[in-house]
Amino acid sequence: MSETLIVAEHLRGAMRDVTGELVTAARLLGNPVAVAVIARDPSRLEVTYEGVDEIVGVPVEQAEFENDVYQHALEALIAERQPEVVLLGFTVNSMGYGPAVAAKLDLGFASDVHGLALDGEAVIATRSFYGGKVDAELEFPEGRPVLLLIRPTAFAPAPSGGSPSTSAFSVEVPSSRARHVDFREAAVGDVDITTADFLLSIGRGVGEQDAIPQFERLAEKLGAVLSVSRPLVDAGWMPNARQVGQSGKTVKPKVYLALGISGAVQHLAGMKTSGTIIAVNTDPEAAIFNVAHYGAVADLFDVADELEKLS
């Protein structure tokens, strides 16, 4: 079947954002899009995204994710439906079974994919190498199924809507070697920047550690959460919980105000899908301006002083 198959991710009865992002990625490939929902009761989970042609319910005994269950179910789905492309999120869950499925079934494979395109009938997947310093395009020729793990936030979530058909797929799953027992909240430090609607983010341009309290006060006045780029964490000035980027947190607030951040590839990867990006930097060639919706070539302290007067 000429289709793109997505495996939905859900947690505690709710779809995770990455599922909608996978739908957006899938539509770039031009094939019909089917979303497989592997769950105890698939019908209780909403898959209301524009661009989905079919929802495939896969009932299993397990209420939450177990890697052996998903691996067996996906292998059966691929054998039955013969999709051209399979898309999973590049997440802890999918890493637990996606690569194993690709290796076992001899599929084309790439992880941490943040760009998709077609070149004729070939699938072109873009991913980064050398710590994010180099992007490469991987070509997967027609005729061999491909399994790709898509980086979260690399694509905007598909909007709600659509009227997909529904079907059921029965699969007998052997006992899982790893079992879900309970949830425990992971420590996120003094704040969870991934949930903030407004981030005021500062970088190397602040110059010295003594300047940080000024921006902490400004963030509080503006109703924002303070975040930082990697150099401030490496210097020991701020905790890792505040870091935006590939080695920190991936964020997508409604507003991202970047002061004194040049825009290294690793940083951009962690925030470029934010709703509105406003950048302030004295360097007109700073890479941050390539993703910013609004930018000012100015001294960040002058801008901060003006914002203080307005707040």
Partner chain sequence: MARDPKYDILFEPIQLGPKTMKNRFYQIPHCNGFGSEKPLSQAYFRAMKAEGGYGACCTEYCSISPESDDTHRVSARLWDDEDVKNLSVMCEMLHEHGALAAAELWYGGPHAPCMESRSVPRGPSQIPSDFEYLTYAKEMDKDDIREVQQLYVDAAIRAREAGFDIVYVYGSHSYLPQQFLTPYYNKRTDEYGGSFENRARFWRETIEQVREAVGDDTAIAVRMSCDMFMGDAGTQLERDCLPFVELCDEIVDVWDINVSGISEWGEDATPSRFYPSGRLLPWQEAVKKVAKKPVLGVGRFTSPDLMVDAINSGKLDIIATCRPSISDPFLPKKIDEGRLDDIRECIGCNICISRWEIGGPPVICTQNATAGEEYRRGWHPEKFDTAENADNDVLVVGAGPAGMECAMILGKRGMRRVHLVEAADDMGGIMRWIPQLPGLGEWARVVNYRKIQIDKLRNVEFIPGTTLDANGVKEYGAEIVVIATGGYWVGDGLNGCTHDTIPGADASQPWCLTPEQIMRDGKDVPGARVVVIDNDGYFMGVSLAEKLASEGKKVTLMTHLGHIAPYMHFTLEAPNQHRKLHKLGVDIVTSHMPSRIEQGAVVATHVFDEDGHEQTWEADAVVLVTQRRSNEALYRELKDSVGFDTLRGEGITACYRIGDCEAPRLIADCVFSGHRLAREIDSENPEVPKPFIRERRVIERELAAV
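Computed from a predicted structure; not experimentally measured. The term rigid core refers to the maximal set of C-alpha atoms that superpose within 1.5 Å between the two forms. Residue numbers count along the first chain shown, from 1. Compared with the form predicted in complex with the partner chain:
- The Cα shift for Asp41 between the two forms, taken after rigid core superposition, is smaller than 2 angstroms.
- Relative to the superposed core, Ala76 undergoes a Cα shift smaller than 2 Å between the two forms.
- Core-superposed comparison between the two forms: the C-alpha position of Pro231 differs by no less than 2 Å.
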Contents of the next structure:
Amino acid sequence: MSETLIVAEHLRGAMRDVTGELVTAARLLGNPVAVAVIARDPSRLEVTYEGVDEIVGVPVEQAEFENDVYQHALEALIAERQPEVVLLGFTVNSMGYGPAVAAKLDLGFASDVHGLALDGEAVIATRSFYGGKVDAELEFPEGRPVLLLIRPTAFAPAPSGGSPSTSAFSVEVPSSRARHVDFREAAVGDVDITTADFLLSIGRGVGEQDAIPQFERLAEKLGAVLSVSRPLVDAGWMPNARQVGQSGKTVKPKVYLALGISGAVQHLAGMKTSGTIIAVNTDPEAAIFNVAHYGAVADLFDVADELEKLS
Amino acid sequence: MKIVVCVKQVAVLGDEVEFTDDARDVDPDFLDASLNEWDSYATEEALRIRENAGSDGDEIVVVSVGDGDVEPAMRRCLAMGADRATRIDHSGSRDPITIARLLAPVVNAESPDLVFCGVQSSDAVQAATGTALAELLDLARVAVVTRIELDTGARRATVHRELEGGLVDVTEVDTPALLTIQTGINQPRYATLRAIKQAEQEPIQLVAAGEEGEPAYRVRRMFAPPKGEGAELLDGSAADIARRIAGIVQERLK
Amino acid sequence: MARDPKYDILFEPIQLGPKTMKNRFYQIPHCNGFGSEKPLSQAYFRAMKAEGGYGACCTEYCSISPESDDTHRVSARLWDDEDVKNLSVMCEMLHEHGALAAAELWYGGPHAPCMESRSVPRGPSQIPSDFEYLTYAKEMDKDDIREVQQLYVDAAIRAREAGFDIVYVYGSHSYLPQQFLTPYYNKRTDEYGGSFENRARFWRETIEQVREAVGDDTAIAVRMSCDMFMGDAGTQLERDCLPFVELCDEIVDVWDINVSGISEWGEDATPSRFYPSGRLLPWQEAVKKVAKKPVLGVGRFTSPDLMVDAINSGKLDIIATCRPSISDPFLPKKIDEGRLDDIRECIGCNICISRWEIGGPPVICTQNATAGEEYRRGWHPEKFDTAENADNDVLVVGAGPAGMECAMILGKRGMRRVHLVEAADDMGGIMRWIPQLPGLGEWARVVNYRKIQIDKLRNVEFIPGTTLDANGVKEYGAEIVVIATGGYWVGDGLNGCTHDTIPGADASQPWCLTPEQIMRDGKDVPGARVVVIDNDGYFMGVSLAEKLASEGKKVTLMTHLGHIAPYMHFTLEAPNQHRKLHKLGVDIVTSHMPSRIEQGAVVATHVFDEDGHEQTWEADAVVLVTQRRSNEALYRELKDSVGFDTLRGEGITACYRIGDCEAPRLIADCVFSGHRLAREIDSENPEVPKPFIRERRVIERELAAV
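Other form of same protein, the form predicted in complex with the partner chain, not the form predicted alone:
All chains and molecules follow, beginning with the one already shown.
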């Protein structure tokens, strides 16, 4: 059947935004859109997006995501429904099973896709290469489904609405070799960067741990909350709770002031829907300028010094 | 115990880029190379597991797919302390499913107790090779691992899987297993000149590539991404820029 | 790489009278310690900037007569034909690179003490110089005026003969023509004094005469200070300068606009400590509104964006640089080639200026170790030949200024592998915390530039967070070892005044601190009252005093010297620094040396008090800025305990040390130390600097056999 099958992404009983984005992406392909909800109780997860034709509930034993479970479920769904295209979010969960399904079934495959189009009947996916510096259009083998992992925030979430039909699909999962035990919150910082109106965000450009207090001071003076990009967390200089980005938090403050952040894709994904983005970086080619509303090619320390003098 | 670490030499693109004549790839003259950042964490993790277990009999084997140009990255891992390296000779499609297919027989032949891959490579960012490889090896797997606690007696490991937002999913996985390793799991060690020199002398085993199968995708066209028109340029001295920023902030926070 | 089109304006030619300058990059007249009597050092120094893309390069102030002799400070001279020959080399080399050559014709009047020539300067009025306090000028009558004007004309003709394309009638910094213009210097009651027209007369006539002599084929430049910040007594923008521009615009080909007099010319050559780039733009803009001829000027411009903005917003036609051209002669080329992160930015420390102020030494630069060494050591800032022993691996221990520079240059010279190993988690050494002192933020550029360059070098690897002991060095696997472990401020009060420790001084106590403890280690400065003991003489004592005072402490700054931070007079930072300390209520105690320190008090005696009366200053905290010592433990262990023979057994053919760990020195000298070793790593004995060329006259003789 010519359909686009989406596997819904959810966590601890709540649907994640990326699922709605997958619906938008799916609608570009023109085929009927089905959303599979693999969960202990699929009916408790809301799938109210315009453009969804069918919701397929796939009940499983496991309370939380386990990759063998999703893999078996998806393989069974593909065998049964023969979708043309399968869309997953490019998320940590999907990384655990999507490529496995593609390898097992010899599917067409690409991940971190941020553009979708049709060339006649063929699906064309756009993704970046070489660290995000170039883009490429991909085409896929004929005669077999294509499984794509779609970059979160690359597509707008579908508006709510729709009146899909629902169905149930049962699947036997023989064994789950990697089993969820427990969740642990990230080390709780003293502040929740997702609720701040004004974020002062610093990146690799600050150079060294000793420079951070200066920016803590500056954030305080400006009335901003200090956030960071991943490298500062990796180096152990700042807690993960402060991290903006795909593996950190997604933020949407009124003002996002980025100093010394080049704009790795994973970081941009975490902040590019902010109200006003101001970026300062010495590299005029820094990717952050592509999403910023205001940009200054300048030394972040010089600008920080001046901002401190003003406040 | 034997740990196989699959590594990649990634291509680093500088500020300038030109494309090949068929516009399906970047002109290699514009590329630099280095060991994939995630793979140095993976190698380090393997080394730490060996050191913590205190057993010298453990072997750490590094495997990579590519032509002779990728050997420097493998030697980096040897210099860090890996024991052996095997290169699978290949210069065709680099989609993650193809790579996994080429890795599978070689990794399988090692009968590893653990297989480590980096979560992703910094150039292609597919985050797929490891999981695809696990499937072809029929190994239990966990992707995006930030902590590993082995229980070799019970033939399992407890790992932390790092979800978006920093939430940790504590997962129990049967071993042997394939784990894709996330940055920040440890602090990769540097190699002394002595170790680097020794690694230069070590032979890297060369194997021919097995069945590739059909690539999972084909690049139709590669191009420079369109620049965002967005950013209004703030010009002038640092003081001028700071003044404008302060003004914009004040305006937007109203 | 390509030039960013937004910088295109900087590369547009511009007409200066009869000459065409190929772009908007102009090296303003500035000193280098070479003058006319080290002609090749002079020529190579200037030509390097022309090679780097400058459209015009100037001499330093160029004396037109023995009456204008600034000895001990070094100026250029155009007194006779021999001077013409010597300076013609500079002109030739500049022309080879397509740059114009300019001579800043200078007559100092009472400011020139004539200590070599023993001539007598002439001036508008007979009042001793405000800083050369022993020098009086002969008060000029009409004959003197004509004669001195003729000196300018004769010098201009010599300049043209030497090949100069531009000649200045230079007045800025309170030299003769500006003295006539300024009531502070000009008390005349004849037609050369009083009203604006009268005060402007000498300068205008001189310009006219010079123009008549050489103006048909040589551009005439005028360098004028628009504001001496002396109120009505000094030159003022509206009253004197703008009318002068209107008056003389027709006979001038290019205006060179700055501010300040001579005794406080740090208001012009602004230290980064007090002023950002572009400080002079408001005055330059004011002149540009009135002048029809091109206007140029300095402003410690390092950012091409600021440069473009200055031109596009109508403030300048030409970007002039002095210090940024010293730190990077290739600034224009790097902008042209889109290599902005290769630009070695001026940090505004004024160490270059300090050498001229001291009088005699050649120019040096913290950022650019090759400044001044172009001829005498043959160093080119952008060219590095492959080392003859490049087939070696090098271990550099310590990534401070010396270590970073050494590793970088070794990398550029093609050493097989260079490992720069550092105990801290990032590069910089002392330059990690020194830029955190008040106002010194731009000094961090020393680290930023090297970090970027080292990152680009494929054969240089930076390894942080790693402390190597002697065994670690021995086992590391390098063939060449360079120890760059830096220095430290002593915690026992050892000092250059008594050559002894200070009884009671003990930085392990919570109330006794060293600079590193405060800035790097975050040691708390207890209580409200702090005494800073400064036997150092440069910036550390005053910077800490300023920092602590601005944090609310009551600070006393004590020195055994007659002045606080005397070296800062040479860097032009002293006047504003004093103002700052005064405003912050810092008590300055000079000529006092502590005889002992105890918790709660510093007891000191006046250095000239033969009876040694003691005075007590109460102190909750005492900061010791008494002297530094080398961190030489690692080197000593390698040399004394392990032994170089043992090292050789491990394959280490050489072990050197550079920078503060050899002997504490200026940051500029640390950078030089690392640079020199790297340049000479393949000489016969790299530990000993190779002889440099001394431009001197040698009498050829047969020497008697020994």
